[in-house]
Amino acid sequence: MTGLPSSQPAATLIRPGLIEVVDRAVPTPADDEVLVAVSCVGVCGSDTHYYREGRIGSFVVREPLVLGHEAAGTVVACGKQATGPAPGQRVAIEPGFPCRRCHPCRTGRYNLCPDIRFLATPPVDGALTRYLAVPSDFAHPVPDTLSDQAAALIEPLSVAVWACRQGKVGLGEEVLVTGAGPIGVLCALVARAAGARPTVAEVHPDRRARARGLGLEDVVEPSRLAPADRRFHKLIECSGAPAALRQGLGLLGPGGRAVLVGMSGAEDISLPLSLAQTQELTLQGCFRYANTYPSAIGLAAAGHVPLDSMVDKSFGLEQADEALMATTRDPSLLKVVVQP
């Protein structure tokens, strides 16, 4: 790979609460891979959990780990058999690389592949570095009208696209989105783009204000939603709070559908089974995404989702620890990015 360095800095989680920028080898792309010069990485709540606690559920950081999975950049080299974007093409990186052989993969649900390798999920290193080798078909070309930070946020936008697909969100439907973090806001924006009428419920006033500033009109404090107001066709639960799920289920009309996006810290929660039975409610799990990147890129490029407006602050690679704690220290921030 002519002209490329042999080593690169990588913001590495050494132990909970400690990030060090260490030298790592610049990878050589395999035959079916491309090498991407990383331009921007969004900070996700999962990155913050790993930084603070060293684990998320059964995923435990047992050795130094490079964080970051919301990434974009420019292709700088290609493997011998790579059929994707050519050098010089800007791309959004889809960070989950499935086996392509198991039943979920072969039926199009590769997000459920038991052997998937997902960036920044132990033991797979992530994108907080300068160069990253990825399968060529998981490097999705983006138009020049999208900024680097917007290209990085195609990943959380894909979560929202998948959530709305899992919810079968349709024209004219009333959709309740609980939680106005980045994923909740994106779910509401995608639902609106699909022709639905979203209502966002959020307890924190700063988050409510940010959601309104991004063009969402119906943003409320959850206590304003009364159990008698059972008008919603769909619920997209993004907070991970058991109370929000229980309240949301009570606000669904007959035959309503609830999509579980936010992950709860509780292993088990109580649910109103009699309500689910008598109203024939559907409870739909939702995990990452599959085959969503082209749609997400199209939505962003058409201006339906203002990704750039979601970004409140940018950090350099050497400031990765500050970036990982930024939204904890200042809850008014919606999204921060790192630009390696």
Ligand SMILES: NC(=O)c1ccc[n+]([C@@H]2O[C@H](COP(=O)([O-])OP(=O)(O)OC[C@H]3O[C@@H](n4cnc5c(N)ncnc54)[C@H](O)[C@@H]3O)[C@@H](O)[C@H]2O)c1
The other form holds:
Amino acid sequence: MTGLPSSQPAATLIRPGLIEVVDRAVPTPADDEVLVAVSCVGVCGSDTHYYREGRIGSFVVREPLVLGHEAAGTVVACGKQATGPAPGQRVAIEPGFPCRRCHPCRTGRYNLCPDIRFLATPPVDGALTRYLAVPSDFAHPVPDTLSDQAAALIEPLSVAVWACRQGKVGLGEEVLVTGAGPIGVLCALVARAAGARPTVAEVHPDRRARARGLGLEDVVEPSRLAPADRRFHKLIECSGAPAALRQGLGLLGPGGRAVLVGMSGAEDISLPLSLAQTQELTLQGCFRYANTYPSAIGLAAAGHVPLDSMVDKSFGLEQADEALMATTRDPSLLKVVVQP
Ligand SMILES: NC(=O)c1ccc[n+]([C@@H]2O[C@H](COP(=O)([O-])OP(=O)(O)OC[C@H]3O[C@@H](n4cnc5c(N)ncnc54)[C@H](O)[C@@H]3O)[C@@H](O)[C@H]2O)c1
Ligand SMILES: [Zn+2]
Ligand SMILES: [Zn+2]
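For comparison with the form predicted on its own, kindly provide the form predicted in complex with this ligand.
Next comes the full complex, this chain leading.
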């Protein structure tokens, strides 16, 4: 690879609370990989969790770990057998690389691959660096009308596309979205683009204001939802708060469907099972996404989701620790990005 440096800085989690910019080798793409020069990385709640606590559930950071999994960039080199994007092509990087051989992989549910390698999930290093080698079919071309930061946010938009697919969200449906973090806001915007009518319930006033500013009309404080108002066909739970899930289930009409996007961290929570039984409610798990990138890119390119307006602040690689703490310090911020 001519013209490329041999080493590069990477924002690396050394131990909880300590990020250092460490020199790492620039990878050589394998035969089926492309090398991407990273232009923008979105900071996700999971990055912040690893930074603060060094673990998420059973995923524990035992070795220094490069964070960041919401990434976009430009292809700069291709492996010998890499098909797909050519050098110069701008891409959104799908960050989970499945084995392609197991039963979930072969049946199209590769998000459930037990051997998936997901960026910034221990022990796989993430994208807060300059160059990243990825399987060529996980580097998805984006049109030049999408900015670098919008291309990076195709990752959380994919979570929302998958949540709406898992929810079978359809035309004219009333959809309750609980939690107006980046994920809830994107779920509501995708549900609207799918022809549904989203209502967003959020406890934090700044987050409610932010959601309204992004064009969502029906945004309420959760206690304003009348318990008898069981008009909702679908619930997309995006807060991780058990109280929001219980409330949302109670607001579903007969035959309603609840999509579990938010992660509470708790193994067990109590739910109104007799209600679920007598109303034939469906509880649908939801984990990452499969085959969503082209749809998410299409939605963003068509202007259905104002990704650029979601970004509040941008940081350099040297300020990665500030970027990781930004939304904790100022909860009114919705999304921050790092531009390596
Ligand atoms: N299933 C998946 O694949 C997947 C992918 C990405 C994120 N997640 C999870 O989705 C959730 C949302 O992600 P995010 O980045 O938007 O998080 P976030 O923390 O920024 O947003 C959560 C929001 O929920 C609000 N909230 C808390 N309690 C509430 C209640 N009782 N009712 C209504 N709102 C309430 C909070 O004020 C906050 O604004 C997180 O739990 C995250 O771990 C899941
Ligand atoms: Zn994320
Ligand atoms: Zn697999």
